[in-house]
Every structure is written in C-alpha cells, then in structure tokens.
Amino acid sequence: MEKYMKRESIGVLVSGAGSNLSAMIEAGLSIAVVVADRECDARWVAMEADIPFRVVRWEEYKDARDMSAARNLFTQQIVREMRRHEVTLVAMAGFMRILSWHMFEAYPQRVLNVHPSLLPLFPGAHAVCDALAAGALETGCTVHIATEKVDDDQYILAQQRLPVFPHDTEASLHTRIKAIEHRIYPTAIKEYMDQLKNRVPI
C-alpha cells in the first residue's frame, strides 16, 4: 500500500482562549485549521497566525431529537471541516464537547487530547477542582489518544506530575498545570506525528 508522501497536518479543536493553540503555533506545528464549538478568543490566535478558523456551533445541533442525534450531527460537521482542510491528525485543546464515534472512525488513533490530571485519576470536565476536593498531594497533566470513552487512559503518550500546595486554589493549580501542558503537548504531538510517518493513509 502507498505510504504518506505529504506532510502531516493538524486540525485543532478549541472552546476558549487558545493558550494550547498558541503553544502549538510557537512550536512550529503544521496546523491546517482551527475549529471551535462557539465564538471564542482562540479565533484571534488563529487569525494572527493566518490559520483558517471555523465555528461549528453546538447550539445549532442541541435541539435534535435526542442528545445522541445532536452529537452525531455536530461531530459529522466537524469531520467535514477537517476533511475539507486535508487534516491528518486532530488535536483537542480545551475543547469542551464530547464527540461521537464518527470522529474516531474518520481519524482512528489520530485524535489527541490533553487533560489536566494524571489519568486515570480525575477524568471529566472538573479535574482540577476534583483533585483539590479529594485532597490530592499531586496532580499533573496527561496527553493521550482520545477514544469514544471520555478521557480514556488506554493510550497515554505523555504525563507530567506536579505537587499540590496547601495554599492552592482551583485557579492557581490550573495555571500551573496549563504551563506544563504548553510544554509537553506540542512535544507529544510532534513525537506522535513522527511515529505516523511510516503509516499508510487513513
């Protein structure tokens, strides 16, 4: 079978300020498109770097007949945007929506995520708060291959630990975790893309 001849290109999924997106851009990663589920400040990060920015609004799909149908339609539109921009790897960067199986079928083992805890500990949207509530003495962040299971720890690519201080608040702890994410996520993406160079087209 024919092997990849073109450069891997990344589609980044965002929902907020785009700090991890900024870190990816600064690391020189090849980003083909940024897709958000809402209007957010990541738009300006993408525009400054001359990267196409698209919005697939969850609000336009949430009134489908049920949540599963809404998620399917929403995800299918995101996949269309990725295909349109010839994306070969998807990186979630603070993306706050659960995707349906359509994404993982379109990009098998090619959807990456960074999560603000040491998976399998504290999955979900409130990982930092949950770590503090549990009295954890340390936490950190995890880069992993995303699957239909939210915050799946089956395919961990990188982790880094950091201590939880007695005076930490959710905001202070999240800020320190973000600083680590900005270092290890672009590196993990680069290393994974290197591994993909010898794989056949998806």
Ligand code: GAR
Given for the second form:
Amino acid sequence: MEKYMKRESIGVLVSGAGSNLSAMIEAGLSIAVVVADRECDARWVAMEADIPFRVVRWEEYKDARDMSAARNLFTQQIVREMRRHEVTLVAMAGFMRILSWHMFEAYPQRVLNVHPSLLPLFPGAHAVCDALAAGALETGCTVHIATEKVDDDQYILAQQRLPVFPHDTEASLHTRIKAIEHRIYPTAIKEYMDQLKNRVPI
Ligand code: GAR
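Form predicted together with this ligand, following the form predicted on its own:
Everything in the complex follows now, all chains and molecules, and the chain you saw is the first one.
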C-alpha cells in the first residue's frame, strides 16, 4: 500500500534558459534531478534551488552508427539518470532533442512536455518563428503527454491562446508565450499528478 501512496518525484529535461524550470520550482513541485543535453543556463536555476543537475551531452552520442543508434544510446543514458534519482514523472521544459522509445517504455504516460504553439499547429523546434512566418493572428502554448511522435497532440492537458501583434518579433512573442507557460505548465503537472494517484505506480 505504501508504494501506492508514494509521492511523485519529477525529473526535468532542459536545453536552455530554464525559465519553465524556475516556474516549477516556484510552484513547489518536487524535483529530484534536472538533466540537460548541453551546458545551459538552466544549470544555475537548478543550483540555486539545490537540485542535482546532470548533463548527458548529445554531442557525445551523435557520431554513433546512425541517428537512431545515437538517439537510443543518448536516451538510455537519460533514463539511467532518471532512475538513479528515483524519478517517477519526467517533464520536458525546453528540451530540444528527440527521445527514443526507451524513455516512453520506462515512463509510460509519464513524460510531459510544454510546447510554444497551439498543437497540432506548428510542431517542431521553431514553433514561434513558424507561427510568425505563417502570418498567424493567434498562437499559444500546449502542455501534453509526450509520446514517440514528436509534439504529439493526442493527449493535450492544457492549452492557452494569445494574439500575435503586427509588431511582434520572435523574441517578443516568445516572451509572452513563456509567461503563459509559466502559469499553465506547473498547474497542469500538479493536476496530472493528482490523476496518477489513482493509477498503478511504475
Ligand atoms: C519554452 O518556450 C518551451 O515551450 C520551448 O522552449 C522554451 C524553453 O524556455 N520548447 C520547445 O520549443 C520544444 N519544442 P525555458 O528554457 O526558458 O524554459
């Protein structure tokens, strides 16, 4: 029974500034480890909060036999880090690499992502730029359960729209999107963790 009552412990995946990580910390989420694919400013956010920060450097894997082999080895190493820190839920927060099936097998329905567009619109690594280039009059952000399909819109947990202004640049629009992400992502994670309480733990 005790196992069923176990508190969720979050592993956060980052590649950049770490503003979403910061919002999660401020929201009081229990974060066991932060894992990055490169050196990035999120390190300082984690350090400030006394959370272990690990780098699994994509660069070290990218010369494997082929892309799929590289992705597998890279992902397996991340899964090891997550397990080492007893992570039960993985939250991608600006993580700019594609994970292999190993992650989704190790953490079934337990990998979340925040994406800076209204999925299914503008998936991929340049969502803000793509929305501007398409002349979109509105865009937004999405919190979803991640699967092997990149930016999968099948399980959307939260979504919020915002207008695109004529004078918007990628930077100004992304800043406004992030401000919304900082509110909806921690809330969606908390709500999802509540749902998980009724499920068999991994
Ligand atoms: C966020 O806007 C997040 O939605 C985006 O990267 C930013 C990270 O900011 N993620 C993606 O584009 C994933 N496809 P942060 O490092 O300041 O949290």
